[in-house]
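Shown here is one chain on its own, the form predicted on its own, set out as structure tokens.
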Amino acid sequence: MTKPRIHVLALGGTIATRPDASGAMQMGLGADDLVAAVPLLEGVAKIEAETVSRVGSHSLGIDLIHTLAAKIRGLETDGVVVTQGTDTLEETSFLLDLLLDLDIPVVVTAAMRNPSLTSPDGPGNLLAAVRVAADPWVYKNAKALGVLAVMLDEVYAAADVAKVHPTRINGFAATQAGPLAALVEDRVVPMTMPVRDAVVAARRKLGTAGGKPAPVALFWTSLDDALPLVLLMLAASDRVGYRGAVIAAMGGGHVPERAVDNVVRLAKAMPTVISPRTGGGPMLRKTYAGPSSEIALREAGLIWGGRLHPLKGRVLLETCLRAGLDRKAIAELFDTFG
């Protein structure tokens, strides 16, 4: 049987670090180094390795991910694996999912433990990611699955995966949906299919979402905070460069009552999305009354972020603005996420 061709694109991150003279970990390894560290890959697929960048994922940029998506669209291969850092994997994988509509698997993976530690997880995650990208069931259902994230032998939908711990090896999960598949021995064991209607609808409106950068501010609500920084931002002649905003709201979609005036002013000035600060899950729409409730905020023009984590809501809003969508189209798109 002919082995599938899998293209490995390395961006950097913990998986690609090595110690300097002081023992501190520095970026430095490229795609060839990562592949060479996993000899078992030869038995799984024909690997092509390419280094795109050598930075921590905290320093990746949205423009780079757009460039990466364009590169992936131009590859002649049976599957793609992207290696990067864990800090922004939940954001970059979702952005790739919004930008790519392919018939081949695209898998993002990373490492929580650096190569100098006992039992680093990078080589195992890379092997698992290539196995997923090369798997017949995954290939057959690539469009329906969308971009995938593979960490610690579990497969997640990019729209659902989140980093839930800063350092632990099991630092990723999809708390709402769970994993789509698991790796056992050398097998990919399917368990469920993702609900993709919202992402598919978003892709139709976004296309490849070219256009100029459209920075989106992220405000996190907390006890007794009036969000006064909103007023400082709006007072600036250029709004400090921001074209949209996301409010990480409390509970089912609430903000502190003393913050309501500032939040409403923000929504009048630019497209402003409400997402749950709990990290995701469908919010309320018509349960509570009062000025800081979901009913009042929706009536005031806040865009409801549905089940999207605030970080993913920010990615989607920025992509909408790049694509030139107006406020009405943006609200309709977000509404499909529940």
Ligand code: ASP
The other form holds:
Amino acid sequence: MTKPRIHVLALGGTIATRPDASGAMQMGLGADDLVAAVPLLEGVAKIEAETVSRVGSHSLGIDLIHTLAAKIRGLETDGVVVTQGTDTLEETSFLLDLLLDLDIPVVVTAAMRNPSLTSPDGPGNLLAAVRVAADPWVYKNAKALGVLAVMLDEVYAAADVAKVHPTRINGFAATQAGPLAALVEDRVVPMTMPVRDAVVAARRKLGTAGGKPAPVALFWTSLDDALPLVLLMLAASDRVGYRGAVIAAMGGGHVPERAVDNVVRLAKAMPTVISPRTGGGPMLRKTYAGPSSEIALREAGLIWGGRLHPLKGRVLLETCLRAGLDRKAIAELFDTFG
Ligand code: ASP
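Could you give the coordinates for the form predicted together with the ligand, as opposed to the form predicted on its own above?
Every component of the complex follows; first up is the chain already shown.
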């Protein structure tokens, strides 16, 4: 049987670090190094390795992910694996999911433990990611699965995956829907399919979102905070340059009563999305009364972010603004996320 061709694209991150003279870890390894460190890959796929960047994922740019998506669209291959840092994997994988509409698997992976530690997870995660990208069931269902993340022998949907711990080896989870598949021995064991209607509908409106960058601010609500920074930002909006905002709101979609005026002012100035600061899950729409309730905020023009994590909501809003969608179209698009 001929082995599938899998293209490995390396961006950097802990998975690609090596120690410098002081013993501190520096980004440095490229795709060839990562592949060479896992001889078992040879038995799974015909690997093509390409280094795109050598940066920590905390320093990746949205533009670079757009360039990466364009590169992936142009590849002649049976599957793609992207290696990067863990810090922004939940954002980059979701952005790729919004930008790509391919018939081949696209899998993002990373490492929580660097190569100088005992039991680093990079090599195992790369092998698992390639196994997933080369798997016949995944290939057959690639379009329905969308972009996948593979960490510690679990497969997650890009819209759900989240980094849930800063250092632990099991630092990833899909908090809303759970993993789609598991790896055991040399097998990928499917468990469930993701519900991606909203992503698919969004992608239809977004196209390849080829416009100019549209920076989006993220505000986190917290006990007794009136969000006065919103006013400063609006007063200096030319210099600051934000074109949209996401408010990570409390509970079912509430903000402190002291913050309501500022939040409503923000929503009048630019598309402003309310997302759940709990990290995901559908919010309320019509339960509570009062000025800081979800009913009042929705009536005041806040866009309802649905079940998406605020970080993913921010990625989606930036993509919408880049694609030139107006406020009404953005609200309709977010509405499909629950
Ligand atoms: N700061 C690193 C990065 O995201 C952490 C990691 O890779 O795990 O690139």
